[in-house]
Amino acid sequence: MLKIWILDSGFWGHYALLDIKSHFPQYDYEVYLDHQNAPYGDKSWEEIYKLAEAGCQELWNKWCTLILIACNTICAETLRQLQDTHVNKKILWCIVPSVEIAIGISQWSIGLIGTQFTITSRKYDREIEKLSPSHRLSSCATPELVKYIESGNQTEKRCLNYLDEKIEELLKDNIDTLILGCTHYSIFYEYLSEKYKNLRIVDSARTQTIKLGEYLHKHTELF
């Protein structure tokens, strides 16, 4: 049987393995979850590169199929250095999955909030350039969420303020569909949809799960 792994920096790639495996049921599944070493966010490159070929390796040694790396700030620019090592693994993404389906649903003004450094990395913004010159993109580098959410306190008040004040200034660009850009900012999808009606969400895990099925039926040889 297939075996799946989902790869995420902290315990919110929970929320992608369960989104996967409601859709795909019929598949074998595991996760990674790198609690200790939660947020990737504020490390170097060099520090994250070495977390997930750690987690990677672990993932290999169980007999892995296919893993997907659910955590973007891994995404942002150690995923192509992992696959140019390991070009006989299978790892996806999901960076290429949420823009590709931004572009697809927004007219031409996209919001991104991300770790500061899947932000600094610009790596959304390349690969909107490439994909679609004529949309423009506007980031917001949101460090603060990822601690809220990994000590339970994503509901109070100043967690959603810190929140609000990030929107309100992408919105000051125009924006019309908003990229979650880090796993974990999942648990603001029903918040930001009800607040922000305007507002095209898109939410990396969800997208994540489109993009595998696509990979998939593609793909007979993994079965």
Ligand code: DGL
Contents of the next structure:
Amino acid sequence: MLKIWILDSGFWGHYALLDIKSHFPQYDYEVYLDHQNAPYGDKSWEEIYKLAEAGCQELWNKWCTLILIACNTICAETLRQLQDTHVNKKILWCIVPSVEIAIGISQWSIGLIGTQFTITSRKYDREIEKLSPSHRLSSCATPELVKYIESGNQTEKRCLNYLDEKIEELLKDNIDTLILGCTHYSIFYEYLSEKYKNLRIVDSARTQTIKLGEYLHKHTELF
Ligand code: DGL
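Same protein, different condition: the form predicted on its own was shown, now please give the form predicted in complex with ligand DGL.
And the full complex, kicking off with our chain again.
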């Protein structure tokens, strides 16, 4: 049976798994969640690459068929190097799936929240520019969110106030769509959809499910 591994930096990355499993229950799944080293988003490129590389290596040693990197921070800058190191291995990324969906539903201006590393890398900016130069992107780093989530304090008032402050900043730029550019942030999907009813919310954990479906449809040799 096709075995798919999902790799992320921490415990809450299991949202990607829950979503994917509910759509494709016929496959076998495992998760590699590097809770111990989270958050990745405050680390240097070298540290993130080393951790991502160690994770991938461990999974290939376990004979996994396909790895889904459910971590925007890893995908922001280490993608090319990981692909070069793991030639002929099947790795699926996030970021581009979210960009494709966001530009499909946004009329003019997209907002993005993500880890410090993801925002500083400007990877989303480059992908949006490539696919739709007419769209504007306003981004905001939210480095405290992963810490709140990893410590189980994501429903605390100070966490939600922090999140709201950042969203309010982005709303000043008239965004109509918001990308949750960190898979940990899926946990805020319902809260944000309820509170900001005029915003279309793109959740990078869910967009990866769509991408996986398309990929499996094309690659029947994997079964
Ligand atoms: N969930 C990850 C992401 O999508 C990383 C969060 C972190 O460890 O800082 O960026």
